[in-house]
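Let's start with one chain on its own, the form predicted alone, as structure tokens.
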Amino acid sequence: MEKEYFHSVILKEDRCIGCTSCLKVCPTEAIRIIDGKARIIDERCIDCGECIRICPNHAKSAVTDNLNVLDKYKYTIAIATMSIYGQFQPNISINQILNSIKAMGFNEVYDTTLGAKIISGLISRYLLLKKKVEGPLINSSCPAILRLIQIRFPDLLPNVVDIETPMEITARIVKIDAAKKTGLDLKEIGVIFFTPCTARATSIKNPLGIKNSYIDAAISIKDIYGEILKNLSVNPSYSVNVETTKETLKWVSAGGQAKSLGMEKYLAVDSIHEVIKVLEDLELGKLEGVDFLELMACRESCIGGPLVIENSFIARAKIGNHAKSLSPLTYTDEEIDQYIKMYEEGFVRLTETIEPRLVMSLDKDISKSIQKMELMREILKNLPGIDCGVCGAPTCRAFAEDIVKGENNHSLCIVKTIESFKNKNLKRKGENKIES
């Protein structure tokens, strides 16, 4: 039995005024306005969080966990996204932030450095050399981008690097190590991720490319920020081992992943709407001379996620300042051999095929789909093409699509209705003038 799909982006209907702001930013046209309220089409939503970011009434929010989740486990491990270091004043060190997190009651605390280091090593020293697909490899580290490709660009799925995300790789390694150290069962060890975005929260409950996540819960940076600040003054009696490097820390900034690979033929694109333009060009064969595509859904990458506190440009500067004091990323031949073995044994590799989600098609039956396409064209001929959103659909094309798929039997095109009304009035006035 297929488990119910979980979305971390939800609508608070009592706050929604049907303003249509979210219609324009949704990259997969997953939102409609029905009876004056926004509605999220579950199968289209990729949990990118763009609607959360744009909503003026805070009607969209994220479902995440809180610190009470620690009570479920005998041993707890915190994994912080490295973008968390850009949320605090520059004089607050990485070590202070990690110690503050540990003071919340965690047994261990890490960031995602380990996963980022393994991925960089595998791509640069192994996967690029054995590449079998035409065109560039595409990073797999942004869950929103993976779901975007799955829905809108399924022909590009073979180009996606078949490696887990930094958070998943880190979680798997530290959780298994903790089980060996403590003698506890994996189910008794809770791994909690501090997330900058909704897509990562969703990927824990509904992972892509792997059967189950080794992470047990996700806490929003926005929700945990105050608690970290409060604990910064605590004098720790323990020391957190900081392994972050210059290159891995910059993974959370736009272009950081590609630069860590030490390559020249790459393209780094942040912001999901810009990513869509590049993927369209790639599908049309317009993107040449590129070996690697770093695609991230949020502006300025993870430091610009919808669940962070700091302005992404300020956070980028803070990340850069932290990086100055860190050691460079290096590998030994033994480490690379170990990473390759982990990959070939399926320990850090995507083990489940990412299948296309054909939610953008008109019908599963090709002949019916062609008929509906023709009907769509006829409907579109009678629509204004101005994509005003007043009908509750983001575009005239989406409005026509909803009609032919039987998902909209009530809405009218207001523009055409007003235009028709004006024409009738003008005609009536003309007839009255002739009669007089």
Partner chain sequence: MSAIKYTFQIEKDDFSRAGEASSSIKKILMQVGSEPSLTRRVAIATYEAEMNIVIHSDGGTISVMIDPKCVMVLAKDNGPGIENIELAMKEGYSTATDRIREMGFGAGMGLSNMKKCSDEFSIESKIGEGTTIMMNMCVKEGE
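Swap state to the form predicted together with its partner chain from the form predicted alone:
Below you will find a single chain and nothing else.
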């Protein structure tokens, strides 16, 4: 048996009223309403967080950790997504934010600049030059997009750059450094990521393209926001040694990754549903003259993550402001050589193949699938095709799919039921007339 698929989006049952809002926004049709409550089909969930964003009752949530995890380690390191800099008043400096995080009891604190710098250098000075695949390279930095490609566009997997995410690369480097510095075992050092999204939280427990993550826990920005605010006034005694640059900071807003590569033939797309349209075009060979595709699941990229507080447009302006005072991204030749070595040795490379996941199919056995398709077509003839969602499936087609797969046996099509009820009544009236 396949082992259970882990994802981070969860449902708070008591809050869910079965309103169907989340059904339609799910890009992989992973949600059904069963017995009045939303259910997530685990293996289809790509953790994009669309449902978390849309739920009017705040019933969709995320499995993340809290500060108690600090007790498990002798030495602790916080790594924050750079989207955190877009969450506070403009007069709050990067240094203040990081100091506030450190004051929670961490030994060290970083953002993901280091990882972003390495990836940007590797793609622009190495991978793009030795590119062999047809079509553009696709960024690997958004795990929700990677999982989308696995499920819906598996044939495009070879186009995904085989480099780890900024958070993972940063974690590897600082954790190993800390082990050297302190003489502690890696297991005694806890790296905690402050995450803007469920997708990154999932990547820690259920990583893609690597065997194990060097990150030990994820805390959601939403959950920790108040705590950071409280600590903002602490004396910024700790001089934070992050070297955030103009370009790496903009990695968290749409187009920032592509722009940091200093190339022209790129296309940057944000929002999962827009990304799907572009991937469909790419699959048909309609995207010519593009060498790099930046695809991010969230609107405006990570600053619009499902677990952040600030509106993504405002966050973008704030990030832009912070960037003004930062120095530009530069590389020495030695640095590039060092990155290439890290890549070739597998330190920052995705060493495991990312396999397609055919979770949309009706049956593992193709012949049986085809028979089920036939059955589905018959069922569809009898459904109204208005995709109302009352049966608990996002579309009539998905409902038919559930029936042939033997799932969701309790639901029924309300439109069909009313119709047959009306017909019965009409018939009865007709009969009455004949009688009278």
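Residue numbers count along the first chain shown, from 1. The term rigid core refers to the maximal set of C-alpha atoms that superpose within 1.5 Å between the two forms. Note that the structure is predicted; figures quoted are calculated from it, not measured.
After superposition on the rigid core, the Cα of N66 moves by less than 2 Å between the two forms. Once you line up the core between the two forms, the Cα of K405 ends up 2 Å or more from where it was.
With the core held fixed, the Cα of E43 is displaced between the two forms by less than 2 Å.
The shift recorded for the CA atom of E378 between the two forms is 3.3 Å, with superposition on the rigid core.
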